[in-house]
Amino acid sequence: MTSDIYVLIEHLQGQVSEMSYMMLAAGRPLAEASGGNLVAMLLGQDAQELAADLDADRVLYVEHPALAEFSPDAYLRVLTDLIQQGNPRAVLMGETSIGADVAGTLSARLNLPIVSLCRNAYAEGGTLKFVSQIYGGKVLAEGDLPEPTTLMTMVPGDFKAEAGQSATAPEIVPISPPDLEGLKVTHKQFIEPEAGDVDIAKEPILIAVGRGIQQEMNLEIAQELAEALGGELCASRPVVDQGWMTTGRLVGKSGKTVKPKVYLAIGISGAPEHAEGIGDTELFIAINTDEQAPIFDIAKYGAAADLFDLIPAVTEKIKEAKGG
């Protein structure tokens, strides 16, 4: 076993995910505490330039046409080799469609423990610890990272993407890929969702609506608030699944990642799948009747109140402040 901390870098269509930078930020204090290096694992084809701003001590770069886009079968073969050869203290992967697709199988193949849904990781008295959310984020579990190697899947928590970026390019170590012939799952094409009427990823003010809105007709309450603020509506998965909003307005793992100046979450519990789509937001406000809802753990301000009482009153006050 080494003391190194490995981080799987996720990228899509030539862009490194914000989650990857957050994981580098989370891995840095672990590497310092264990006395090892922070090592990024970058898999791709002609993707060396993606390593330029990674805050890692070195980057293990594996190139192959089968790795041009994410393929679970190809990633599993490569990651199995990298982890077996490097024997890191911990391996950080995102609780994302990529990380979650490979983490469980890696754990089984390598006979390694896995800690899922980690919000935080830190060192205490020389011991590496994790903080993981369970029961939809309503309970936080804390414990020691098992030795010698632990796999971890991370959710957005206490780390900022900027902290995982560096102006100095790290050392790139080319690694020969294993045999990637005869893959059972290969990438064929991207199927983009239909363009919506607005790009929520570029909007500075977003009013996010969740299951707590109860009925489609109640969206009018949120729409009036959005118009008063000069913002746009977006939604969590349950609202989109009901057909009340288009997929173009979905925030989360299977939707868009947003970074507005103001994000007001109404009736949203704050499940990891939704939280993953919320980037750095200057002002994050949550309204939910459940005082224990995990959305309050990531919001800057929160109100445990009935949205049907609070939102119309807030809307009226905003209109009054704007002179009607």
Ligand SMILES: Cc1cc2nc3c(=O)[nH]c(=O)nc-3n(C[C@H](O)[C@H](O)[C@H](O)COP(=O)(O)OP(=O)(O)OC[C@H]3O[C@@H](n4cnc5c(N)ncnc54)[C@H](O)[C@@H]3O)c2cc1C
Contents of the next structure:
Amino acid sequence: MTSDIYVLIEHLQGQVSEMSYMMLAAGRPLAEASGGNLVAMLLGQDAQELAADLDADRVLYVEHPALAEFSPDAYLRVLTDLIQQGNPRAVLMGETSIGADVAGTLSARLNLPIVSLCRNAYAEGGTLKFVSQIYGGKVLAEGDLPEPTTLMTMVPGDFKAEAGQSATAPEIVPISPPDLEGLKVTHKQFIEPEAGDVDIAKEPILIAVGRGIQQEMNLEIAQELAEALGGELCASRPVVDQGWMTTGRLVGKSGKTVKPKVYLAIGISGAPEHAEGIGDTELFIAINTDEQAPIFDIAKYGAAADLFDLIPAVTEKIKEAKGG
Ligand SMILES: Cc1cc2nc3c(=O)[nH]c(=O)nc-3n(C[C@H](O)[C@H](O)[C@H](O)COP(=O)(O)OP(=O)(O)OC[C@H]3O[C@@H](n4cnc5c(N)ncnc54)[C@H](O)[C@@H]3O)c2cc1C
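Same protein, different condition: the form predicted on its own was shown, now please give the form predicted together with the named molecule.
Let's see the whole complex now, leading with the same chain.
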């Protein structure tokens, strides 16, 4: 075993994901504490330039046409080799469509323990620790990272994406790919979601509505607030599943990643699959009747209050402040 910390870099259509930078930020203190290097694993085709701003000590770059887009089959073959050859202390992957797709199989294939849904990782007295959020984020489980090697899937939590970026390009180590012939799963095409009425990924002010809204007709309360603030509505999955909002307004794992200046989450519990879609936000406010709701762990400000009391009152105040 080495003391290195490996991070799987995710990228889509030429863009490194925010989660990848967050994982580099999470991995840095672990590498320092264990006395190893922070090593990024970048798989792709003509993707070397994506390494330029990664805050890693070195980047293991594997190039092959079969890696041009994510393929679980191809990634599994490459990652199995990289982990077996490198014997790192820990491997960080996103609890994302990509990371979650490969992490479980890697664990079984390499016979390595896995800790999923980690929102934090740190070192205490030389021991590496994890904080994993389970039961939809309602319980935080803490423990030691088993030796010699542990796989981890990470959710957005205590790390900022900027902390995983660097102005100095890291060393790139080209690695020959294993045999990638005869893959069972290959990428065919991207199917973009239908253009919605609004692109929430570009909106600066978002009012995100969750199951706590209870009924479709209650959306009006949120809509009035959005209008008063000059913002747009978006939603968590139950609201979209009910057909109360279009899929284009879904935030999270199966929806869009948003980066607004203001994100006001009302009646949303803060499950990891929703939190995954909230990128860097200057002002993140949550309103929820349950003061233990995990959304309060990631929001900057929170009100443990009934949205049906608070939202109309806030809307009224904003209208007053704007002169009616
Ligand atoms: C593979 C997969 C992909 C997924 N993708 C997504 C995704 O992209 N986006 C997504 O959002 N989810 C996604 N989910 C679902 C996710 O796990 C959660 O179930 C979902 O985010 C919960 O939505 P919610 O917070 O609105 O509802 P709940 O978890 O039911 O929370 C409702 C909250 O409202 C609060 N509340 C109730 N009444 C009031 C009131 N009067 N005033 C204030 N607060 C109130 C409650 O305290 C509660 O915290 C996915 C799940 C899976 C398995």
